[in-house]
Structures are given as C-alpha cells and as structure tokens.
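Shown next as structure tokens: one chain only, the form predicted alone.
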Amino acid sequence: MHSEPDTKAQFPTAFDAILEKITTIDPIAYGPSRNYVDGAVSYLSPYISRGVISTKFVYHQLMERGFHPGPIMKFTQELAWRDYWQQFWIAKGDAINQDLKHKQAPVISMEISSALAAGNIGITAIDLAIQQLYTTGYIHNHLRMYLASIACNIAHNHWKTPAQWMYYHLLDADWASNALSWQWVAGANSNKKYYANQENINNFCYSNQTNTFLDVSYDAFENLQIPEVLIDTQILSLTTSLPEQKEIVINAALPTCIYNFYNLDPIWKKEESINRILLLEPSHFKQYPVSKKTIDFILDLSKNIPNIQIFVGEFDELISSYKLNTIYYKEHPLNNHYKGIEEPRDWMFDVKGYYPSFFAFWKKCKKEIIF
C-alpha cells in the first residue's frame, strides 16, 4: 500500500520552494489519476487555503507553461471548486455551519465515533490515512470522502464534529471546502448521500483487504446496521495554542496591511512601505480550532512576508491599542468585522454570487476560458 511523503518534504514553506511546487505540477495526468492515493495531485491546498497563492495565480502559471485549457481541464475544475465554496460561504455566511438542503437523517450521535477518532477501526487503508492526518497534516481527497462516508452514513454520526475534528488537523484547513463536503458526502447539501464499499478502497488505495464492514455491496448501505467498532463516540476537546502577545512597533505615518489565518500572500503590496501584521484573533480560533501542527505551519509561511509582526488579540484590540493609519485587508465572510479597505480575492474567474450547484457556476466559469 502506498503512504504519503512526510510533512515538511512535501510541504516546505519557503515562497521559493512553493513556486518550485507549481512548476512540477502535471495538469494533464492529474485527470485520471487523481482518485488514487498516489495520482498527480498537486499538494498546494495548503498554500491556497492559506492565501500565499490563489487559485488564479496557480491557473496562470499553467498557461504561461504553454498547457491548452482542453487537456488540464479537470485540473482546472478541482481549483474552481475551491472558488465555489468561498462564494458560498459568503453569500450564506454562517448557515454553513448548520444542514442546508436537507436536514442529514438518520443522526446517531452529535460526537465521533471514539474508533475513527483514534485511527482504528480496521480498514487498513482509513487507519493509516488517519494516522497520516495526524502525522502530516494532510490527507488526500479521496479518503477525506470515505471518512465522512464512514462517519455520517455508517456511523450516523451529524457531520459537523468529525468535520470540526479533520478541520482542526488539516494543514489546508477552509472551513466553506470542509464543512460543505461533509454536508455534500452527509445528504445535507446534495439530493443522495456519498458511499464507497471495500472494494472502491481496496482499488484506489492497493490494498486488497475483505471481510470489513464495508466489504458489501452498494444495494446493502441503506439499511446497514452500525458497526460494533463504530458505536462508542466521544465528544471532542478541540483547542488552539497561540503564540504569546508581544509587543510591536507601528510606524503611524504608514498604512497597515492586515495578514490572518486565510491570507499569508508574500507579494501583496511588496514594494509598499507598509506595516505588515498577521492577526490572530482568538475569537476565530475560539469558533475554528486548528493544532498546534497547523499553528506552526502559519508562523513558519508568515516569515516570506518582510517584516511581518504578530498580533495575538481581536481587530477592535489592535485599533484601540496602536494608532494604525489607513488598513488594508482581504476579502473573507470571517473578516466582515474588520474596518479599513477591503480588496477583493484574487478569483480565477469573474463569476460571483451563488450558485445552487457547483455545476452551474462552473458552467458560467468556462465561458471565460479561452481555448
């Protein structure tokens, strides 16, 4: 069976490395291969989650390494998916966080179940990859969709605490891509809901494990009884250690770009004499926890911005506690409480707004390719 590479080889977190990782991305094996464990993939969720690259950016490097939009257009359809999901949590805000089409039935329990939690629940391939979600901070696509598979339609556990649970482990954590997957994959936010039996594993993963409780047929899920192993659940105590405040230095005569959880971009504004501050607010921690792994990961992509100063404490505590000139800051449905000029993301296409299914965005996004 394959594994994943260790965290810091396949993440580094150097500006020059990620732009390295952009030029060994093959956009044209990705398409049939990407439900493998060891397919094409890119591993730059972490960096565009964390707003040191956007999607656009990504989109444009491929075409300027002279790719045709016809052969890497499901490449370009996994970036538009994340753009979708940021417009959703937008346009929705906060209603993400609760079952939006359909209300997810039949739940269980509101906790985890305490097995898939620990990584043992005896299919060899969902335990490692839960192992690897805890060494790595990673953990590919494909068995993000088997865990919510196991955990909301096996289990009947609700969606939103085992997806707090992988949220507070992933390196490339987006609460709108996480919370509406689950809810996707749980029938909350799509008309059926996602399964894979043993087999589906055993192919994209190599392995050839049987006799699991998921060694059956799609016709036997409906009215699969939970498994044993499946059965005992534990409420999360999900918590973020941040950094200890220390003082910092503005310069009142300058203006202030604000830098958080969602947007560590190294270019923005890079020739400006700027005050440069990366806030973390322990309100938005607080509502979204993520480890100390994912802590650090942030701290370590904030040191390619020059100068950058760290801020533990709210928005309205910086502004009372530092005469701050003009503020700039990104657009995020979790930055509408911030003052100051907000600038607009960096989006692959000119499409906004919601759209009900990803489809009917995409299909507005591909007029603007140019083939």
Ligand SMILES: Cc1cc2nc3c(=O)[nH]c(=O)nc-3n(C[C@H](O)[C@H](O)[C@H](O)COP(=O)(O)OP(=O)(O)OC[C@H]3O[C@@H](n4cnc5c(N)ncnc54)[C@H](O)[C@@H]3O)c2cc1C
Second form
Amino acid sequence: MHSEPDTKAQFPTAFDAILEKITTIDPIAYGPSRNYVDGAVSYLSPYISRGVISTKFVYHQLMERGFHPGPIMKFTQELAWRDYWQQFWIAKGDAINQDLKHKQAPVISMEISSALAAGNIGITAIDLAIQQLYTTGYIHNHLRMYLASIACNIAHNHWKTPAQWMYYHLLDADWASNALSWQWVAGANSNKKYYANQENINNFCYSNQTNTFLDVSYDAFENLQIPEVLIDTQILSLTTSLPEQKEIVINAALPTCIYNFYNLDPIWKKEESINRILLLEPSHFKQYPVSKKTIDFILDLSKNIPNIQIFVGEFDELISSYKLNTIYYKEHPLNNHYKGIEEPRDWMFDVKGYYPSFFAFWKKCKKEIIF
Ligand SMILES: Cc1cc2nc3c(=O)[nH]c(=O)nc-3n(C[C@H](O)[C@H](O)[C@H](O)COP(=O)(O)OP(=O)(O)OC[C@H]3O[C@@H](n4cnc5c(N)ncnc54)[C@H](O)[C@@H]3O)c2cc1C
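The structure above corresponds to the form predicted alone; please provide the structure of the form predicted together with the named molecule.
Let us now look at the entire complex, which starts with that chain.
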C-alpha cells in the first residue's frame, strides 16, 4: 500500500509547483501514448477541476512554449472535453443526474458491486487502479472507462452509485466530467455502450492475464452472464468531514470574493484588497460527498490565496451573519443561489451552450484555432 505522502508528491499544492508541472507537459508525446497506463498524460485535472488553473490558461502556456496547434491537437481536444461537459452542465443543470438520452438497460442493481468497491475483482490492472484511487485520489482515464464499463455493462449496476463512489475519492472530482462520462460509457448519454476485453486491458496496461471474465471476444459481451465475483452489491455510506465552523473577521469597508470547491484561483483579483472566503456549504457536500483526502487537498490549495478564511456554512448564513459589502463569485452551475456579482469563468474557446455531441462542439472550437 502507498502512504499519504504519495498524494502530496504526485499532486503538490503550492502554486509554483503547479505552474512548474505545466512546463513539463509533453503535448506531442501525449497523442500516441495517452491511452497507455504510463502514457504522457498531464495529471493536471485536480488543479483544473478545483479551479486553480483553467483549460485556457494551460493552452496559452503551451502556445507560449512555442508549440504549434497542429501537433498538439489531441491534447487541445481533450482539454476541450472538459469545457464541453461544463457547458453541458450549465445548459442541462440537475438533469445530468438522471439518464440523459436513453434509459440505461439492463440494470439489476442501484448499488455498487462490493468487489469493485473493495478493489478485488480479480483483474489485476483494475484492482491496482482502484487501490491507487484510494491512495492517490487519481485514476488514468482509460482505467476509469474500464471500471465504468465493468460496473455498468458487465455487472449491470446503474451508473449513479458507482459514479458517486469514484467522485468521492477523486482529487479531480468534477460532477459534469464524472456523471456525463459514466453515462457515456453506460449508453445513457451515447448510442452505444463502451466495452473493453482482457486483451485490450493487457495491451494498454502491460498485463498478460488470461481466463478472466473479460477474456472473451467482443461479440460475447451482449449476452455475458454477470460474473460471480460482481453479483454481491452494497450501498455505500459516503459522508464528508468538513472542518469545524469558526468565526471569521470581515473588513466591512472592503468587497468580498467567494471561493469554493470549484474555484480556488489564486490569481483572481490578486492585486486588490478584498476579504477572501472559502465557502464550504454542508448542503453541497451532502449532495456531492468527497473524501477527507479531497477536503485536505482543497484546504492545502486554498493556502495559495493570501488571507483566505474558511467559512463552513450556507451562503445565506454567511450573509446574514456578517456585513458583507459587494460580493464577487465566479459563474458555476452549483452557484445559482449565490447573490452578488457573478464573473465569468475562463474558457478555451468562445463556443458556448449545449451541443448534442462533442464533435459538433469541437468543430466550432477548431475554427477559432489560429494555425
Ligand atoms: C468514468 C469517468 C469518470 C471521470 N470522472 C472525472 C472527474 O470526476 N473529474 C475529472 O476531472 N475528469 C473525469 N473524467 C475525465 C478524465 O478521465 C480525466 O479528466 C483525466 O483522466 C484526468 O487526467 P489528466 O489530467 O492526466 O488528463 P489528460 O489526459 O492529461 O488531459 C488533459 C486535461 O484534459 C481534460 N480531459 C481529458 N480527458 C477528459 C475527459 N474525458 N473528459 C473531460 N475532460 C477531460 C482534463 O481537464 C485533463 O486535465 C472521467 C472520465 C471517465 C471515463
């Protein structure tokens, strides 16, 4: 088992270290290698999801490093997936919490297979990825797809409980990327379920396992019996432990910036004298629970924001307890109940609104790329 320092080494929280991480991305090697477990992926999602940096910021950094758009297109396209799902969430709101295009079928359980939650399904690459999720708070994209496919399309768990389980443990927990990707794999937000067999897993994870329940040809998937190991299911009790509520000190003569789970941007209004509050709303974490590791991660990230104070409570409680002058916050679908001045988030391209497919969205984005 890995220990706590692993997360800190892999995902440092000091802003300088995060900026340094961006300088080491290899967006050219990314294209051909990204699907392999040791591929040249960026590991930036925990920072993008937490609003420390934006997709636009990352893209501009690459332009400044002198990369031409053509050779780094695959990487840019993946960044665009993030913005696509975010726009989708803005447009559809809470509707993303239910099956979107098609009802997932068949579903035999609204719970999660116990062996998946235990990381003990007998497919070594997957079991290892689950252990890594628990120890580091990160999983490679291809392994997320394998896992979702096993949960939804082999064990016939409805996507939502396993999605909440994965979200709970991810440092990059982002409900749009999460719920919509799970639905995409399960065929609830796509026209086809995603399957991968053992040969595919062996290839991308460098394993050589045979005789597993996935060691079948692709035609066998539609009628595959649920493997014995995945039959037992369980409900998970996912709760968030928030820091204790403490008094904060407000300078009533100054405006206030509200930070939250999705906005920990250290350069937002950096030069201004402002009250800065990290708002942790119990109602948010009741609906979208996260692990202690994720809470510790955001508390550490918040240290990049000078003089930030933590308020554990609801937005309305904050404004009724303290005399807040002008309030600023960044747009996000979960902030609709905030009152004050809403500022836009950064987006990579000026393409907004709902697109039924990523490729329709991407086609428009591509037009803005200057070659
Ligand atoms: C079932 C499932 C659940 C997922 N849950 C989440 C989640 O909760 N939070 C989350 O941030 N991502 C989620 N993803 C998307 C993707 O797996 C991660 O963003 C990616 O693996 C992060 O690693 P990276 O930063 O090294 O990505 P890279 O491959 O280096 O990609 C660069 C950046 O592009 C964006 N990106 C890449 N792939 C995707 C994608 N498929 N969808 C959206 N954005 C993408 C991310 O911002 C990422 O940081 C999920 C994918 C699947 C299949």
